[in-house]
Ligand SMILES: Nc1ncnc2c1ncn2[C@@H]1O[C@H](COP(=O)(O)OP(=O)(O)OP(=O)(O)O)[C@@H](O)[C@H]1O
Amino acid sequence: MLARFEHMKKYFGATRAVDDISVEIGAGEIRAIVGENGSGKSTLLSMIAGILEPDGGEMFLDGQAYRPSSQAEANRLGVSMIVQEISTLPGLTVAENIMLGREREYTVFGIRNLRQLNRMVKEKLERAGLMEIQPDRDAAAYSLEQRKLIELVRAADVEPKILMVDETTTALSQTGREELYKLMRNTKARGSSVLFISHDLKEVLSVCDSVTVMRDGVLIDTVPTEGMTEEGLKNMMVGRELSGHYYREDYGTPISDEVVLEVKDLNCPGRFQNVNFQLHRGEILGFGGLSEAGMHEAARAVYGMEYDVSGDVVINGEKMHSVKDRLAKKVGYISKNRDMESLFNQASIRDNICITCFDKLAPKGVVTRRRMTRFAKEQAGLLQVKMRDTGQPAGTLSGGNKQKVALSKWLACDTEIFIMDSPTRGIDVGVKAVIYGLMEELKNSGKSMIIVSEELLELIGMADRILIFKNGEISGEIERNKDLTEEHLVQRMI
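Could you put down the structure of only this chain, in the form predicted alone?
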């Protein structure tokens, strides 16, 4: 037995995030931790990683008592964690991020040898096949996926006894996922262990040896993945059988001829080129492709968030020049990088929801805290956000509940056109069903949506049309069809 965690507890006010959980981890084991958003998965791993201090319980590693006072100490003791959101620090170079907490390795007589540091890290990056990432550049200069790959290099370099991975694959392309799987297999081969949080149950069953299921802060069971099915795991997670209705079930539904958004000759050097399309009232338009195909950047450009862009974005017949113009036309954008671009993590749920609605809340220029609280509570209730109250910082919520708040912000201000980049990234099956149901409601009420996704079943199940991006261009268009399969999309993407 490599590690055991006994009667672990963590409370946030009246919320029992982790309530008396005991888990044992064998040497050379890849263990999945699954459960709905808010079930306590990340909280449990954060205690093991030294990020959160337990309110009760004992931890043992290699038969010895283990109680790290910080994440840096946990790393020194052989426990490393790759968190769900970005953990590279802007303002530090790639090399400084990878060697964070290990400065002694390139410091002599109190002076840091930056040339030695960059040389060391360049070798590490090249071994991982990341030749395009430069060790002396600010980590913030790289994309979300590249920054997650930097974190993989950092985690692999310390060869931990326990490697913990919290919902990381949703930020990675298939190539990036393979790098992560290789790291997990190498960790197992050394006799060390992996704790792996993922909402992709197909992925869990293919890469893990066993799975621990949590629900509402309580451990439900630990079972081997051999012989287990996705449906069986889903039912254990939610405590009930899920209905068959998940994606849209309609086909051949006519789309309005009214064009609400038109993109003409949109170009951005090095990212995408010659992007042209129309979005109709009541339409769900999907963007599909490989992670680096340009679809994420194109969506950002449609909202006015990319630089060096030429071409026109026309909304209801009016050419757009800025994000402010889009807001005036009731266009909302939900970023793939939720923590950095969709939410103010240090601000309250109330402030995050109300920030788009001050005109609505204060028609005469005055808004009260009481009115904001009442309004935010109503909006959060519509999507059943699990929270203490609306004064709770948004950053303390689980990934699924953060996404609900990000959606509530735009629903609250009567948005007409939604641009959603990876709308269900890091979200469990229960919350996905809520968001897909919401998309159907929005569509039926005449709202229009662009959804960017690397989940092919999501595109097939929800979109009226799918634009396929390849090498920065739209390489094809596929209409909604009950016979459409993942293979049909992949053939267009590669």
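Starting from the form predicted alone above, please write out the structure of the form predicted together with this ligand.
So it's only the chain below, everything else dropped.
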């Protein structure tokens, strides 16, 4: 037995995020933690990582009492965590981020030796296969995925006894995922353990030895993955039988000829080149590719948020110049970087949802609080956002629930064209089904969607057409068909 956590508790006001949970983890074990959004997974791991102080309970590591006062102390004691949100600090270089809290290793007489620091970190990055990341550049200059990989390097570098990974895979492309699995396997091989949170049950069953299921802050059970099925896990998570379909089931449905959005010769030096495509009315267009393929940037550019872009974006025959133009055409964009670009973390859920809908809510310019609350409640209910009330700050929601709010914001305001980057990032299986159902409804009512996703199954299951991005260009196009497999897609991407 490597570690034991007994009667762990954490309350936020009336919310019992973690309510008397006891778990044990063996040496060399990869343990998955699954549960619906808001079931307390991140909270439990944050306590172990020294980020949150428990309200009760005891922890033991290697048979000794373990009470970290900060993440840095937990690191020293051999526990490290890759958190669900982004935790690299912009304004600090990559190297400074990776070595934060360990300055002693490159400081002589109080003076930081930057050359030594950068050399040290360069080696670490190279060992992890991340040649394209430069140690002396500001972390803010890198993409979300790269920043996650930087965190990966930081977590692995301390050779932890317990490595915890919170909902990271959906932020990574296939190649990034391989890096992550490699790190997990190495950790296991060293005789250390991994705690792994994921909503992808297939992934859980294939990479983990055992799985702990949580629901509403309490422990349901811990079972070995061998002999377990996705269905069985799902039912344990939700507590009832799940039925009904998941992805779309129609094939060969004709798409309208009407082009609602056309992109001509979109270029952005260093990010993507020669992007041309048309989006039809009622069409779901998927963007797929590996990391740094340029698909996220291209989607941002279609919404007018990238700089130094040349080329045209034409919507309903009109050329677009600014984000405001797009808003007037009822285009909505959901960023992959939800904490920075999709949500007002300090503002209430109500304000977050209502912000896009003021024209609808207040046709005469005035709106009552009551009306906003009712509206927000309705919209949040649609996606089953788990919250105290609509006045709760969005930043205190669980990761998946934040994503739901980011989605509601655009669903609520009669958006005509959705540009969604990783729309179901961090969302549990139950609600994913709801969202896919909603997408299908939207499609049937003539709305159009661009879905950028690292989830290949999502693209295969939902898109009418998939554009494959490779090295910043569209390298191919795949029509929706029954026989499409993940392997097939990956082959086209490499």
